[in-house]
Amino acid sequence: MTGAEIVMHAEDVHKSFGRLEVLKGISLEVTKGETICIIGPSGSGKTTFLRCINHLEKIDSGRIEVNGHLIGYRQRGDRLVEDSERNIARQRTQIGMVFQRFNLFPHKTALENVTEGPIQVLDMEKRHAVDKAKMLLSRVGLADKVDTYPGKLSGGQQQRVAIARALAMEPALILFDEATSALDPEAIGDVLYIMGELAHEGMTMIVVTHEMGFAREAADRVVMMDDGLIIEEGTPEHFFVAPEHARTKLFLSKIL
């Protein structure tokens, strides 16, 4: 990664919920244009780590930076103090997130869901935001659904709206949290195709997934998490042909 622009830098990140330590010292760097797939068993801390990156969860120690800026905190002497909600909201504009359960506004059309952020957060002129949203909805195969409410869309269509919504903010980084796990097989293929296109176009992405085919085809690096730690990382060729860690071998043997 020498000379590459670092988009996300996580250093010794710890996170507990009560007495349960979920992240036990996560360190990871993601460079511009990389697609990183994070795999691992349920309960290994994958989703918690993603939520820490955009400060939906507050870390207990360590640091996370996106584009060189601390997320959720500011430096005061030799310690970190929590940043203001205003600054945190501004930082989040650089981090798109596609959730497992879509999280669309049910009372807004597909078009309105995609224009909401650019208009309200980026102060984009409405006409420009609408043109951009229509282009993005067309890109994800939903040009004919601009005026449709989420309740009238299938799960796969809702997830494609969510991807368009994330892209509308022109983020430096998009996080995908098991974006296909709630979908039927046909919809999974549609969503993975769009994600694959984004990866090949150079969008910087961190993808938590159980879709090993996608990880094999689209990832630049695959990261294996287990019990709150990164235990192995490498190229898809390394990962799926010659994994080194016994836990990785066991996990892959059960799901491939």
Given for the second form:
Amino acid sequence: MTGAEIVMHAEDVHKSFGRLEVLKGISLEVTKGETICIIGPSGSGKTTFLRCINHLEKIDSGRIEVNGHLIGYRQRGDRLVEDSERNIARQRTQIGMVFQRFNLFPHKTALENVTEGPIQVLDMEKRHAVDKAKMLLSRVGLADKVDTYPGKLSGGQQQRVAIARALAMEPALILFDEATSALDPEAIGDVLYIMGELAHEGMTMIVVTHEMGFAREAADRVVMMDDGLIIEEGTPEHFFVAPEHARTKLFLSKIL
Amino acid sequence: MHALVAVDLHIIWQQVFHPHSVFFRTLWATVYISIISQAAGVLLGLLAALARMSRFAPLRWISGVYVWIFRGTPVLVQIFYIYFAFSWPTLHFGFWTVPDAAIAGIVALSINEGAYMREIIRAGIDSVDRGQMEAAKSVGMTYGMAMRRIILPQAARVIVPPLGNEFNNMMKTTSLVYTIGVFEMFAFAEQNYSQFFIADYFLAVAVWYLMLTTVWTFIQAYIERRLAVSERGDELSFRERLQAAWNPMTSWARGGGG
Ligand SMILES: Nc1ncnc2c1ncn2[C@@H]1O[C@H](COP(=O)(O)OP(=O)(O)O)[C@@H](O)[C@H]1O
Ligand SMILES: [Mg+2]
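The structure above corresponds to the form predicted alone; please give the structure of the form predicted together with the partner chain next.
The complete assembly is shown below, putting the previous chain first.
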């Protein structure tokens, strides 16, 4: 993989909640344009790992870099100290996140949800931001819902607005945390289709999902997490034809 | 002709409908003391609520002690202490003079109110889904910006109803500052009473308080209905929202549509 531009680099990431060690040394590298699917049983630390990547959770040890910049910390001598709030906020503009429960801003229209970040955080000119947001909303099939509030949108529509909201920041990387788990079957297809398109267009994505069809179609690499560790990593073919690890086999046999 | 309760309708009529011009000065004092104290109380309550949620422990302690003291002691005692323990300036804004006692009264009422507002504001912030802060941070907002633009506007719909009740209380509580010599509505009634010994001055001032709180009830209902409309997420223009606020049926009809 030499020569490829590394977008996300995680090295021996450890994270505990009190006594519970949730991440026990995660290392992962994602290159530009790659789509990584993270699979694994519930409670294995997938969400926690994603949240560490944009520093919604502090890590206990290890390091995470995005576009070569250390996330959440500054190097001081041989120690890492937490970075300033302003710097962390600036780093997050490079890391989009799509949540299982959408988390749209309910007091803002679909359009305002998408323009909020560009206007308030990136200081983009309002007219420009609105044009861009309309373009993104029509891309996710919601051109006619521009002025609708989230409360009036279905789950699938809300999640598509959330994807547009993430895209509007032009991030280097988008994190998807079970983006389709809260949706009904038809909506799942719509959202996965959009995610698949993004993957093909070269967006760099880390996707936590239980949708094995999506992993097979869209992933460049699949990563299996279990009990706070990455236990197996490989191409979709490797995973779905000949997984090595017993726990992976067990997990896949349950889910497929 | 001596009934047990003698109501002098003439005095009431005169005091309510044709009050002396001095009365309007005292009405104004009651109004501005209420509004400034409530506004400052909201601000203090917000600061105390944010301090209460701070990662910095001493701020949490300060917030806790503040509420403990000011909710645990009589507001009248607070008013007296603040007035007599410090020296307050008299402020002049053109024709409008705010005497030192009124300043002290406003300070005392504001600090007292802040202690109650802290709980109300905290409950409002707590009512907002935690995912909102995370989503705001994910688009690069700082804590302060997320609070201002995402969390507090949503907390408002939980904060506004009890805040309205607080203001209703505030308008009545301002009568206590008469005890430190502020010439407000109640002081006017009291002064007339001690001159003429006619209790109906108190009845007349009660009618005035009732008018103030009643007007406020309408304003409060209007604000709450507006918030409820925007919460339902209707695609209404500002004008439609105004209309909907006055006529709940229209907003229900719209709210039913897909
Ligand atoms: N904020 C938290 N405080 C305490 N424990 C947590 C917290 N978040 C997650 N956990 C625990 O960490 C473990 C991993 O959770 P999570 O990362 O959500 O797993 P996954 O997304 O793979 O299902 C679980 O046991 C969960 O209960
Ligand atoms: Mg999870």
